[in-house]
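Listed next as structure tokens is one chain, alone, in the form predicted on its own.
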Amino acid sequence: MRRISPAISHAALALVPIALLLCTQAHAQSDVVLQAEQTATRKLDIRVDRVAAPAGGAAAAADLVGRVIVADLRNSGFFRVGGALAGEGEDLPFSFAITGELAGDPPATGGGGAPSLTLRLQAMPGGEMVLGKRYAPASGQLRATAHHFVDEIVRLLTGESGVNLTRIVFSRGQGDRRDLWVVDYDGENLARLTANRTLNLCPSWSPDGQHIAFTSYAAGQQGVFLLETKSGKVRRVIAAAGLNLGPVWHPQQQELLLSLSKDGDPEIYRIDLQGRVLRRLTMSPAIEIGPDWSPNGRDLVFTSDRTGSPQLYVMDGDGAARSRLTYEGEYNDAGVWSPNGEQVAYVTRIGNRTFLVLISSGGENRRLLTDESWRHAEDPSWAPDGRHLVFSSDRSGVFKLYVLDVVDGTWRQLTAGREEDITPSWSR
């Protein structure tokens, strides 16, 4: 069993081994064989031409833009990509093509001319202009510029919001020393956010991306802290006696949802950003943890062992109208609501392994997302497009982060290295 900290109370250990918010799992071999379901989807065929540029540094910068565009289109799940930069798909029946030019001196080359990047989406076979953008990228902004253009394409052609400018925050480390790190959606621009030589985990982005709430022992006991993303400043919100677990932001209000054990067993509370309790939502001898708001902010899903085993339940924001969501499986936890409110992703234990599951918010259409090849799949967090999940898995022998397309079942590894990466949270 991976143990995060000896300071975790014994009262919660009956439920904690699978809990998202404590990031602790029991790992062993299992004879259960499962097959995750996948869904076939039709994709648009799009060609990416090389971005034209003078030789030298400009050509290298233009090549970077093209490669980012190819990767973003593939990662979106909506396109089959061909062309010279894609390395395949030259014979696809292209519906669209992307062309462009980089003029002037590219960022960071030290030249005197201002860069100008023009990108176009054209309908095929005639080449009619569908979308055109002209950018003047500053130093270090070439990748972000390419991300923005693909987001515009996704929005125009599918009606969905792109995720190419989003980021993922997570906890990295070993034992009782773990720091918060952040990385772009595609695994680039990895940066460390905390360095306080203690345990920091379960981060949660504010809806506007300006703050990250997280659980930490930075003050000598477990508490909830707030990190300002621009300045890096950290302040304590609450450090009640006992457990202070897994802060989650309300989607519209400046408040947090979390579990506290200050009055006995862990219960779910709403608090403001100064640590004042606004409302206690549960009151029972059971363990109540792992809450997550629905996108409209009216309901929440949470984990309780009130029936003897951990299951997912739903209640409204006042703590009333409670109903059980999961019945299949003896150990279900870590429920997270999809951005459109129609589905809940969660973790189930079968034998001695954990799997990701998708279920409708009404409790129907349960679908397994991972199989035994993933060993243990944990800590799901939705992308704002409602199509992708980031989660942690030890399929390589150490827990790293992966991104899964829940529509077609494709996946990619997000982080690498020898230390464990757990409890990711995808920015809005």
Second form
Amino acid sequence: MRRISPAISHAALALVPIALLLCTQAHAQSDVVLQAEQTATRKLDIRVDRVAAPAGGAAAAADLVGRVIVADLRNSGFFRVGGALAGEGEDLPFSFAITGELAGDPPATGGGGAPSLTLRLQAMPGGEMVLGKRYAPASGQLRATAHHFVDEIVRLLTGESGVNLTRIVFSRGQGDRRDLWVVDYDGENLARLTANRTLNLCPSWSPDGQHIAFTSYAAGQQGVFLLETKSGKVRRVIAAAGLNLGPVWHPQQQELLLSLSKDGDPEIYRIDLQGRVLRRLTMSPAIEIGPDWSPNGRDLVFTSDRTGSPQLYVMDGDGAARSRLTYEGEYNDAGVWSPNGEQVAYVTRIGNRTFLVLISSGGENRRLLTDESWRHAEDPSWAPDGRHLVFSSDRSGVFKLYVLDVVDGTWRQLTAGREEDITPSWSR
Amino acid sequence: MKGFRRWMLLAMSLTLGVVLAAGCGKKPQVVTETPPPQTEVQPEPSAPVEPTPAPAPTIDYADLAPGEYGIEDVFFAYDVSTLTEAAMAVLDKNARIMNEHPQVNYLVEGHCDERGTIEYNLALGEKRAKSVVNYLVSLGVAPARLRVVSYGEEHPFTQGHDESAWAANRRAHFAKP
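Go ahead and give the structure of the form predicted in complex with the partner chain, now that the form predicted on its own is out.
Whole complex next, starting from this chain.
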């Protein structure tokens, strides 16, 4: 997992642990991963103790660290969390415990003493340390520090990359004005990225997190623009006549995949970051939109209504070797390839409702991920862990963003407020 | 006849006035009078002594919203971009008006109802706007005068989640470019 440029919010992430304490990882790790594999669908029981700290500002800072750790562990989907901070009893047969201390002046107080945050993962019931980290968090880095530690735990115990330092960019607004906003994966550090009094839609992170490509009506018609996350600068990539829709990044190369209708109806193109067409991939009198690369950058899934209704198809990066992916349902769109390449999530319309669907990249094992209670579930985007999807739903009456765990079906609301939140993109 | 009726009315009102005045005169009373509200006194606009002929009104139709001089939006059935008979009848009329004002350009906005996905609706909205443009061009409107933009489901005319709202939002709207 690559981390996101810190410049968008104040949470700078210079998170190099300054010391690895008493590392007993060498032998513990293999045992622990094995244990986690055996319990792939069962959750690991983990206890989070209060982070010890001297009274005053340090206590509040330590409390924040503890709460972030609890939330991250729960959000990962791998753990059942207990302990005082989790608000649950301590009588579970915990497999692990997290302990820690905050020493020195906490960053929040701006004191001169170097703060030091030590966090440990211990195997229970014996208490042997499996992972130990000491951090020197600067001001505003406490959350990021806790996120980093839980990412390390997830990687160690499950072999998967954590998503605690990822972000989600999305479009928020109403009517003829929508702006891009960004939020941490857990709903914190919400920030607005554009303020140009027009429609800004369909943002997409670059794989390195340095840029966001998006569709905007900034010039009175659609164009594709590039926002540099570090500086906030926006520049136009292309504004061909007609649709300039839904840019997505190539997973390895500096190029975009999008739909242009400059020659009549929407067709799928690969363009470079200067807006030059590298290759036109489709040529039909139908609507061809919504492309997304497979993680290896060889194939792409896209939507075409060449049969009279929108369906998902797969083709290679030259536009050859096309095959139809979806047959069930009269309206399938917005396919997104899972990070491990094995599945495609998409949107199907049944009656007046829309539902999220998961299907294998070979077209088998179709299953609905949402039910009627979600009203309209749309705009899926994968987390880099391949386990979580962020999407929009108007189950509350207005479109907001939600995060769904496709393994165990649990979900949480990511954004709140009265305005519509749509077209999210989860950073790598 | 007219003169006689006017004379009669005048006579009747004079008689009534005399009767009322006589009634008041019999029993004098202290009457609290409320001054008439000031606001009722409106200065009469002075009529022009010599009415000069007003200059012929020069309306720049390019400054008006197309809807202000008879150009109407057209509506679509669910999930399609083909024109209905009713839509073609409206466009026939729109084309006549457009051809009367050949210097005016138009923005044709394609819109969809909220059902369906964002991107597909943006594509469908464009398809609707383009089928309107194609029909207008077939009626003699110069293609260069018609610019297309799609707002998909992003820009609804009517809020609501029922068929009447959906039907109102499935449209091609004419605007100033």
